[in-house]
Every structure is written in C-alpha cells, then in structure tokens.
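One chain is shown next in structure tokens, namely the form predicted alone.
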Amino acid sequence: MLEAVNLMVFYENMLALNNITINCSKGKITGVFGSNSAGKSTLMHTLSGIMLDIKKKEEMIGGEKISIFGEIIYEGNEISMLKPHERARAGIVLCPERRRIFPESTVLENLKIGSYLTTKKEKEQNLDYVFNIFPHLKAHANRQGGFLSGGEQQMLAIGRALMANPKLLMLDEPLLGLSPLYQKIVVNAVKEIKETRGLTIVITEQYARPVIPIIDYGYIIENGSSVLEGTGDQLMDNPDVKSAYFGV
C-alpha cells in the first residue's frame, strides 16, 4: 500500500529522519513508536506531504532550510513530489497531533469540513459511520468543538479524517493527553475501523502500551532512526520494548 524508502529529513544541519524505511501493508495497522522528539510527527508530515508545505513556507519567510530525501511509494506510484491535497485526494488522510479541530464550529460542522472531497452520498454514509463508531459525538452534534473534552475532541478529529474517505488513515499520537478511559475508547475504535472498513492505518505513539496489542507490524524509532521492528507479538516479547514501554 505505502512504502517509504531511505527517508531523510534535515532541518538546517539537524537530522530529523535518518534513512527511515517502513512498509505499511494494505488493510493492516502499522505502529511507529518512540519518545518525544524521536521523529514521529516529522515522519507523518513527510508521508502526508505536509512537510512540502512547511518547507515552502520556511523558504518564503527566509526561515530554516528543510531538505527531504528518499522515496515514498503509494499503490505502486512514487509520490514524493505530490502536494498534500493531491495525496488526500488519492486517499492518504492525516489526523494530526493535538487534534486541531475548529473550536468555534459545531461537531457536525467539523465533520462536514472533512468531507469536502466526497460526494453527497458518501458524506451521508460516512457521517452515519462516524456516529456509529463514536455515538458520543452524535449526542453532541450541535455543540461547539471547543467545549468538548480532550477525549471527545480526539474522537472528533478521527471522525473528521474518516469523513474524507481515506484509504490510508494516519493517526499522529491520538492518545496524547487522554485519560485511560478515552485511550481505551480510541484504541478500540481504531481496531473497529480496521475490521469494518478494511483501512490501512498508520499510528504513531509514545504511549505504546495500549497500542502494541492491536498492531500488525511496528517500528521503534530513536533520534530519527529506526532501531527495532517486528510484528506486534515480536515487539511485545522483546525485553528492550518491555523495559522501555511496559516497565518490566
């Protein structure tokens, strides 16, 4: 479905991603785990194309120079130079870190904003699906997003991404700042989305413990480099992973 080969990203002279190669198989959940500043969001921005916009903005204001190297192959095509909206139209949809909903818009308005690439019929079907996955959102459909709790906002952010009809759903640290209850709700929803829609899902997290049990394959990255990879079971059984993420 999607393969990144030898990705390298430099911020001026700082190496943010160092020869990262990952493979996201169709219909599977791929996890990318690492501590804060390990390079997870840089990876997601690069795969989604947002890094191209960041690079252009920095060039326009005379900011830091960003350099991107490597290949990104999606459904057999090299897409490294595709703009973010072109990748979104092709089915690559990012749910960003820290949710970034529109706080003054209602839940329903936020969801409809995510459906700008879809037909009216698809919009209606996707809305029903989101409300089925997250019934709590339906109960607050006319409430402003800014008045939702952090967990509710995360459900809204994921729902908005689903409204765009993704083939590849990218979730950047969806558990950040959530209570254990909402972490469980989000993790169960991700599992259900995979099972009911057959989506390919990439999820990054520093809170790996709740996520590793549901992934098919995962990567551990440190300082922008991939240091370990394996199936969910292999990572669960690895003593280094147990020590770093499970405290045993």
The other form holds:
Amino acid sequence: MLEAVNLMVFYENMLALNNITINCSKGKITGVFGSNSAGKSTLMHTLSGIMLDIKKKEEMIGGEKISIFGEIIYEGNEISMLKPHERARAGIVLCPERRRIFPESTVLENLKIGSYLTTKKEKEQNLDYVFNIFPHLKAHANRQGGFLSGGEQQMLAIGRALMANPKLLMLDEPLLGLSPLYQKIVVNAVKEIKETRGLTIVITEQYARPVIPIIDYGYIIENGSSVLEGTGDQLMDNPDVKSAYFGV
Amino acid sequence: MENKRIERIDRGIKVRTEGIYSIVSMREMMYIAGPRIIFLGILFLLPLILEAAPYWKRVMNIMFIYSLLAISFDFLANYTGLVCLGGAFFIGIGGYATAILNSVLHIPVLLSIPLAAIIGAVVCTLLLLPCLQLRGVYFAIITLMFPLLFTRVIEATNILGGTNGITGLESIPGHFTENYYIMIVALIALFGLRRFVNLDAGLVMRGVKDNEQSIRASGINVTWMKTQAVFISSLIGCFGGAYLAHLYVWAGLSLFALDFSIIPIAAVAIGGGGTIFGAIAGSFILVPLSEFLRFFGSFRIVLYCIILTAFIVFKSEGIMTYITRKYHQFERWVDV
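The structure above corresponds to the form predicted alone; please provide the structure of the form predicted together with the partner chain.
So here's everything in the complex, that chain up top.
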C-alpha cells in the first residue's frame, strides 16, 4: 500500500535516513524499531509530508538545509511532493510523537477537530467507534485535554487520528511514557483497530517487546539505515535484536 | 540527475579562527577583525564625507537614534522574550526628562543627555514594572498604550508645556560633536550588548525567553531579570530620546509619535532578529530609504510597505543572518 524506496534525508550535512526502503502492505501492521536518534521520527515525518513543512520553515529563518531524496509510492502514485494536508486527504494520517493534543479543548472537541475532513455521518460513526474502543474517553468527554493522564492523552491522540478516516495510520511512539498496564491497553486497541477496520498501520517504538506480538512485519533501523527486517518471530529469534531491543 | 544536493560547510579559516589559534597569523586575525574594522572605519569617515551634504548629516543622526531604538527592541524581544512596542514611550520620556534638566535646571547639554537617559530609564522601568508578568502580545499592547496615555495626559492637564511643548533647549555644540556623540553611544550599545548577552546574566535572560518556568525552578527571580532587561533597553531608548530633543531644541508631543515604535521593529525584521547588529543594519537601510522616497510624496508609504513586505516574504531570515552565513560557509553541489 505504502512503499518508500531509497529514502534519504539530510539535516544540513548529517545523514538522518540512509537509503531506507520499507514496504507497508495493506491491512497489516508494520513495526519500525530503533533507539533514540535512529531516525524513526524523521521517517514518520517524511512519510507524512511534515518534513516538507519543516524544510520550508528552516529555509525561511535561514536555519538548517534539509534535503529529501527517494520515492514514496502510495496506492500506485508517487506522493513525495504532496503537501501534508494533501496526504491527509489521501488517507495518510499521523498520530505524532508526544501526542500533541490540544490541551485547552475538551476531549470531544479534540476528536471533532480530527474529523474536519469527513462528512457529518462519518463523523458520528467514527465518534461511536472511538468511544467504543476507548471507553475511558467517553467517561471524560467534557474534560479539557490537558487534564487527562498520559495514557488517556495517548488514547485521545489515536482517537483523533482515527476520526480523520485514515487508510494508513501512522503511530509515532504511542507507548512513550506509559505504564505497562496502559501499554497493554493501547497495544490491544491498535490490534483491535486493525482487525475491525482493516487499516494499514505503521507503528514505531524504541522498546520492541510490547509491540512485537501484534506486528506482521518489522524493520529495525540504526543510525538511519535499515539493518534488519522480517516478521515478528524472525526478529525475535535474532540474538542481536534480542539483547538490544528486548532486554533479554 | 537530481541526485545531487547542495552541501554547506564551514570555511577552513572559520574553523581555524574559532579557538586561541586565531592569533597565529595576520590572515586569521583579519578574518575576525576585518569586517568590524571596515564597518567602524566607514562609520567614522561618514561625517567627514557627508560634510558636502549637511542635510544627510542630519539624516545620519536620525539613523543612529532609530538604531538605538532597534537595538533596544532586538535585545528585549529576542533575548528576553518581551515584545516591546514602547520605542515612542522611551523617546518621549527621555526627551521630556532632558528638557526639564536642561531648560529648567540649566544643566549643560552634554551632561543632561546621559542624566536624562538614566532618569528616564528609571521612570520607564518603574512604570513597566507592574506589566512584567504579561507576556507576548499583551506586553506589546501595554507598551504601545503608554505613549498614547502620556500624550492625552499632557494635552488634558497642560503640564510640561501642554501642546506647545518645552522650548529653549540648548543645541549640541558643533556639528562633529553632534555626529560622533550619538555614533559612539550607538557603538557602545551595540558591542556592549553583544558581549552582555553572552555573560551569565545574558544567558539567564535568554533562558527566561525560552522557558520561564525552568528559570524560576532554578531559584532565579524572573521578574528581577526582566526588570534589569527593561532597564537596559529603556536606558538605550531614552538616550536616543534625549538626544533627539536636543537635536530639535524642543520637546513636545511629537516625541510620542508612533513611528518610534514601528520603524525599529521593521528595521529588526529587515536586519535579522537576534543579531543586534542586524538592528543597526536595518535602520541604516530604512531611514535613508524613507528619505529617498520623499520624492514620491505621499506615495512613499506604499513603496515603503512594498519593500518591507518583500523583505519579510523573500528574506525573512534578515540581512545579517544571510551575510554572516555567506561569510562563514560556502556551498557546493555534491553527489548523494
């Protein structure tokens, strides 16, 4: 469904992504694992198009020069020049790292903001669906987003992304700073989303253990290059990966 | 094909001059000192060159007054995080202070200007003190209101000469004193502040801009730091005001004109915020430009706006940032 071929991103002269080729097949969960500074967020920003926006802003203030190379093919079309909002219209929706919810809007308003691109009928369906998956949110529907706990905020962020009717949902470090219990809830919810709505999901994470059971295919990136790929079990069996990403 | 990108790297000489090694050869020393020497040289020669055109000498003085205001704006906005539209306020308070000192108390002009700057700075700081809790646009609006408030108060109560203003100020003796006096002060403000922002106190102020809470958590009194910053920049601004009053030999309501608040901001936008030098460069472009545009009569505001907009849209990094980058780095095409 989404295919990135030979993706390269330079921040000034630093190579942030080096010839990354990843393939996300339809209806599957693709995992991207790597430590800090491996390039996970850069990859997510590049795929969702936000990198083009960052690039332009840096040019305006005379900051770092960002160069992007490679092809991104989505449903057979080359989209690497599309702006982020056009990609969102096409169905690529990013749930950003550190959640970035709107702290002064209520939970309900946050979700409604996410459904800007959809019709009214879809909005109501999606709202029911999100409240169904995350019952926690329904209980706090009128509370301000900033007053939710970290786990609830993460649910809200995923819910907001779902409201946009995505075909491809990208989750950037959804388990950041969550307790093991909440990690489990979020991971199960992601699995449920995939099964009930047949979405294609890309998920990045530093610590692979909680996520690896639900992924269909995974990539491990280090210093911007993809060092290993395979199904969840194949990754699990690799001794290097075991010590580095599972803490075994 | 398109598999080439522009690489930007530091010039070898820039890297060599970064440490103590910069004093090993004349070339390295000139790399650092050269631009400054050329800038200073041109400035000091300027009054002599402009001897042929006395009108432009006067424009030069105005240029330096705007430079002072732009420096004080740049310092407050980009190093302390207080967007201050109070240029007119500083000018007005400084101007009236020197008017009282000079024409009522008969203090000689060269002494009354710095004295007025200090008194004016104290007054400005005290008046702005209650507003320091405000941030961003709210502080900007309050500082914009103060000059309007003072104009109305003076008009209504007829104090300080009312609408006629205070006349009979001494003019500054000698054309060259007039030129060099303000120039040297502007240079002291420029180089002093550039040094100050890298001192401990300056670092804390930059911290206040970035994250006020963590500065407070480090046990530093944020309001006190902001007070100091406001004092420094109103000192610079009031000096400009006091000088301007003596240039016109008159202190009146026009010292509170909105121009003094707006043009410095435009100058900083053109010159490049956060460099302090950019503030001077910006006002050196804007003030002569608005003089040139006088030929076009009232149409000049339109041209002025077009030029400003073009600068902000196409070179929003500012001239100084651009030039510094070109000076220190070069670009070349490399294969990916």
